[in-house]
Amino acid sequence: MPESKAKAAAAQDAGLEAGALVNVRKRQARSAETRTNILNAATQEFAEFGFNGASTRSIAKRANVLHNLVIYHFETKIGIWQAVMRHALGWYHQAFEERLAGLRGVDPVTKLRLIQLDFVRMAAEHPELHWLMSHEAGQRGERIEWIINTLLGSGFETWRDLIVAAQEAGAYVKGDPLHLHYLFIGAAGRIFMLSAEVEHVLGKSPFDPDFVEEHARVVQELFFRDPPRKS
């Protein structure tokens, strides 16, 4: 063959494969596109029925995709609410990980206050995580098991070791660290939960900036105190 035929052969040869590339990639990115629509649609579904009112037919239908499409990228219905969970409480889970890191050699009263106040700010703009954990924490069984085992683990921990430190200070409320925690954790999310309640009864929404931080300022008052001044 020619050396000119030799080089078209060849370029035309490096054309359809780039084609290919481009094509595979495309593919890839709708199918990425798709199965990230599909996670959304499940967690608004999971949210609003828990895992034993939701079902895939109906996550298919919020996520405007075939029922084979959602079977085909998370096979169960289990494995779409793994998929949920592990995507609403990884990120959370990132975001505490990188906080405290970045707060490393701060005072633990200090951050105590701050990651508190990040809490707050996340129930607010991520509510359905409330719900999500509403439906599994009340219930025994292997989903709770899982969710503890598997995504929040280590978690308690550290939340336990700070209120033990800010009591030793004498800066927080005394009680069992963990129960107070819960506590928090009440105190911080339901009001979002409520969000078409608060709002009727108070004219305002809870997810206004301003009244998210006026709300983190009275949840943390209920918990923090002045610590005792050295003579």
Contents of the next structure:
2 protein chains.
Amino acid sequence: MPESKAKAAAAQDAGLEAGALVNVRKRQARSAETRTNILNAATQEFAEFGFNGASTRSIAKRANVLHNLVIYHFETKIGIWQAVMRHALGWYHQAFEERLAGLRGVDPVTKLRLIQLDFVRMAAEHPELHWLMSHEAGQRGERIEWIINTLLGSGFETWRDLIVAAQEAGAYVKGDPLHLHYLFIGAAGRIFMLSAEVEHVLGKSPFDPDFVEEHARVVQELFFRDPPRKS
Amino acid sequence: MPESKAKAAAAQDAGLEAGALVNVRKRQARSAETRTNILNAATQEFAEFGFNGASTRSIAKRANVLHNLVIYHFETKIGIWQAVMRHALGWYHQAFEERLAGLRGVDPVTKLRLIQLDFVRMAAEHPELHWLMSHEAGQRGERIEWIINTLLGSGFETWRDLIVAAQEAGAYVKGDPLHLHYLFIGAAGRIFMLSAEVEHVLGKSPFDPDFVEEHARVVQELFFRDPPRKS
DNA sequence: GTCTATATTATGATAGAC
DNA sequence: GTCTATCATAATATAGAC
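To test you: the structure above is the form predicted on its own. What is the structure of the form predicted in complex with another copy of the chain?
What follows is the whole complex; the chain from before opens it.
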């Protein structure tokens, strides 16, 4: 935390008369808004250009704030980046946990089908997430280490368990479940990361809602298999 | 072309005594070597960091040359980038054309199987190619337009025709052939672009030769289907 | 919290000696 | 073709007024 920010927090903790308190709250609201704007702008910039390619100035410009406010709110460039990753991956994990919680009791094959459908739709709606990971996950380095150590939780176990269960039911293609999960990630998400090229070759945007659904359907046809008939 | 380079070429065209000619040839050889070193270094840098993230100085450092030689040999930053793309995509297209030429007369299903196998092996051996495209193909912009207009040839038609033929033989999953090609590209290549994360989650490098072959096998299991029995 | 101003380093690009 | 030196701009980051 920057010193000035810490001081402001301390001033708030101390007793303040009513009028001053209102002003403090107004300022806090504006601060929170600025911070959010910067965070969203930084998400887009880091997704598009990667850590090196993005600049605090372009982030500030996109967020419509003065460039030094980016550093003020997040201390360093790596600080903004970490905040972006925490926010993006946190949101992603939460979305899946809530989805899975809603599917309690559903059989694993259906469950896997449904969260894979969600995954495809999310890849179309939030390709930034794929880009953010993509820029880091390709080469060893401090940032991917940080992601692995502080943000990558036990999400993969859930996918693995569901795939194993679907395989045991004879409903999913055979093979190492986590390997298959990465095949799925590639098949499901890559087309949205190549959207400009795809648009030229296919003659339509992969983000077109109808296409997204068709895409999800075909992806599932690749991985799911008809289970053997019982008796 | 830089003026100094044009002058050197002119001097070469003029008559020169034997000793001087040898020196000119030595210089040309060194120049060509420098250019090649820069091109290879630039390929790695652009693949890793994208156009904005890479710098002419980091390219020069990697190539072990003085930083201004990068500009001398390629005029501008976009000039180096274009040379990299021409070289990388040219090599890629040539490799496939030669492979296909060698497969003249082979039935389309086998042909598709074999060039897909090559594609997977190439993605493992040269992930730079996927990165170079990846950094540009995600968003509209001058560079992807340049790629589409000057480098993207008729390669996609070949893939489409082979996929259609394999579908007609009942040996390939149904669906829009070019859409399926992008699904294949994602399934085949994405795992190598996430190598650092994959290594952590799977416990082994996706570049491991045995894994590459297993990966290629599973990818084909996703897309190829048993054709209906005859008679 | 925000704004102006500034320090410092990195970057793309050029000029001129050899 | 390469090397030294340099320029102009853009980058990360900080200091201090309000």
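Numbering follows the first chain given and starts at 1. Superpose the two forms; the largest set of C-alphas matching within 1.5 Å is the rigid core. In this text, all values refer to a predicted model and were calculated from it rather than measured experimentally.
- After superposing the rigid core, the C-alpha of residue 55 moves by 2 Å or more between these two forms.
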